[in-house]
Amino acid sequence: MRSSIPVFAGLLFLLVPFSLLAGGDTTKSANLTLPAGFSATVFHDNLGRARHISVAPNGDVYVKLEKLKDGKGIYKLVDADKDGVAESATGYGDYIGTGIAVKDGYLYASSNQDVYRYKINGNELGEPQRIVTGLINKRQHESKSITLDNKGNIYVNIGAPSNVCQEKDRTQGSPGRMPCPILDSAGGIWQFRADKTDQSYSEGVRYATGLRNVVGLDWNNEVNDLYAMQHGRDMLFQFYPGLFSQKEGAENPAEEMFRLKKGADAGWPYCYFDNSRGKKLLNPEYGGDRVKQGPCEDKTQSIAQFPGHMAPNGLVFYTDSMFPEKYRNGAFIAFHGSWNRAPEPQEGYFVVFVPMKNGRPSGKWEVFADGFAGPNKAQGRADYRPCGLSVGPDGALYVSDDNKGRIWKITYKK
């Protein structure tokens, strides 16, 4: 049995080799390493930069693309004979983006500045309605992840077009701006109505703030709350070698899971979670020294932390019954893989599982699906990079890759 790292807030992180982070017996399937009893098929292939995915109640899989394929940015994949492989792919929409979700007979999809919805009419989609428009898009953290609650609201991530709100972005020695002016229109999650057209910032609500960039976003129906995976800041070692060793810079700051109530403030850009110290600390740009907490002690605390720079791009809660009981109500997270751990080895490129009880982690996280990257995790060399996650009506877990556009379907059988 291989060990894994604790995920509870406030616990000291034990930085063990990534090769030791998977639990249980594993088998290889469709080039993936999975726990015993699980298998995977390649549901569809070669879609290109496939980002988030959502499976409709009839089993149709909708995929959002970051780069148009044949002029289309949304694809519907249909497995008519239910053999685990899609026979057809139909394109819709002429815009790129990340977010996609199916809810109550509608398909919702985002570009990097707008959100649209389509009525699902049998096998076809109705004409698009633009429900949100004019969101910040400055070519850094511009993707707009989305999720919906059960009261007619849609939640949209608006990532901060900045690393840590310095006077000169990503410049060594440049101080952080106080207060950070970015937070009025980015660096958080905004709430809009799901059925109202052409809403702007003035018609939305800043539901949560202090979040640098969230790509993994999901509504947890068990506890009726919003959950988000934050991408941590960059360049701690490069900018502050007197405070962080090369390895500490690779492992910090934590990638964090938040349970967000309305009005939450997670602390960006003033704060970061230091895995080595096991707490939220003041960023060096704001006078931090790896000891000071300052206002960070009173900010919204994450409920789980992971090693730095692994890019948590997908989040979904498992409420079905196909998988064994241990997975019920737990969270699957797709880590897209790092680019800025160098010269330490790049890591991530896997899907992990976090057991949950009453909306909080109830045990150690473990690697659930691995092998996406292939033999080489060096920057730009990975074969596939897991990005989106969705659970189908039969309980299968779908995983998208935004490198080549492969979609996997993972099932379980005793």
Given for the second form:
Amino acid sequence: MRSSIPVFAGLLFLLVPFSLLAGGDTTKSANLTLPAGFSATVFHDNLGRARHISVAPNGDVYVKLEKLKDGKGIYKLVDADKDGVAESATGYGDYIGTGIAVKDGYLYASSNQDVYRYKINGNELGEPQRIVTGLINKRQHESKSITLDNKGNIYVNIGAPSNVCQEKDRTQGSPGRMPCPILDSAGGIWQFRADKTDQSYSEGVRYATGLRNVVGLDWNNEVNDLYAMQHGRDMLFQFYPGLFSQKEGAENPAEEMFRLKKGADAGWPYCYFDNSRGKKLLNPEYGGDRVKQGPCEDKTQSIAQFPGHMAPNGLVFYTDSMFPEKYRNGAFIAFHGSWNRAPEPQEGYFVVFVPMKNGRPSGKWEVFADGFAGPNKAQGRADYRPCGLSVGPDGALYVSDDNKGRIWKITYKK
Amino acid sequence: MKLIVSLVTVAFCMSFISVQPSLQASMTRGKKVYDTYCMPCHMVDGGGVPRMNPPLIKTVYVLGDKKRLIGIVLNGLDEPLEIDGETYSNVMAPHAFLKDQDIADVLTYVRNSFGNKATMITPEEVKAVREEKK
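What does the same protein look like in the form predicted in complex with the partner chain, given that the last one was the form predicted alone?
Full assembly next; the chain just shown is listed first.
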């Protein structure tokens, strides 16, 4: 089951300077840097906290907001003349949140504790139907990302309201709790039926556990599995300066991509992926010393690793044909951008592409779209922060920003 | 009259001279404490992290009630915090392990950096809040 590929890949990622990752010719479009042949339009602007997005089969773009705009938390953007710029924005719902997904004629959207769905009737949305309720919302890692499979199930991430399940959260020297009680109701992905009302923990299935916080997740239709991007823990250098240099603290732990089967356990809070060692190791709060693996050897291993703290907030698999062949079945990841790397320069604030074959990375990742942050990226003062991704019916890639609420549409022409 | 004015001026200048070195010394020591314990979350520029870690720039928490500010450092903060309509979610750990002098220095540094301008905080003030809690 274990393989040396992710280890090797993890090391490879770290050895390649960021600037070289884009590779090949690039072009500037709508202030973004993209591979040659691609261009971007500002599809819509100034929605504020635009988190995840989902494009319906008719091309309408639904956006979930983390802060109400004019009293509404969901916006539908319509580009009737197909010029790459929406002419109208219609608001729905009066709750904030992150998750949104269009599937089989329904719109699904999440608040920070519930999930709702709406029947899409032509240009109108039906009345909201609450399908999931009462999920843990303790401010930290509170967003509930969603995705659906092809068998009528919805997957909801419930982030752990904690950094690493210490007795006292984010407190130096406080030991990790054993076993971690948070895992009973958070720190994983729960599965619910997409068509049943008012389900909560007792009606749901803890599909995957040991995930600190996931914001980007997607169902991979090529291999029919759930994929998720985990945000790794904070404060390795600050809490353990004897184990990690400042630079190692900035690069560790890895942000990880998981392929999750039912029953998967990714190891949080006991384990972290050490980018410098290329392995999942025991967290220092649980007695780790950067050598001991303990139970981490037998946990679900990630299939790709990225430098620390870049915050992967959006994940989408590209199965369309507008983009060149190399993008087929690969993954786009929106990295929201780091804060826990100071005083090292902050990183992320870009959209990455991972080529994939049969559900596994088939080459090294590269920066696909950059330039969101603007001139003050190193200080973490970004103009725009990529958050959500979705692919339209024409094969275009949409990217949302939750700093100012800009939506880009990225297309390709030979 | 002239004599009085110049005496006052001299006295003012002297008080300035005598305060200035201690402010500067406290700022220098405070920066070291800041870089170790505060900067990872509140960032190099004191601007914090949107939605997670609050900014320290010209906020009422930093410039207002000294006791509350000292209390946050000693006891940490684990409640919703709103500044200018933004809420901040990360837990701040208690930093009672820092010495009174360290806390006084770092708060003096924060209150006089990032565009802030406010009075110094003394180790005695920190001690008083620490003892009040006991």
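From a predicted model like this one, the values you see are computed outputs, not experimental measurements. Positions refer to the first chain, counted from 1. Basically, rigid core = biggest C-alpha set you can superpose within 1.5 Å across the two forms.
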My question is whether residue 378 is one of the residues whose C-alpha shifts by 2 Å or more between these two forms, given a fit on the rigid core. yes
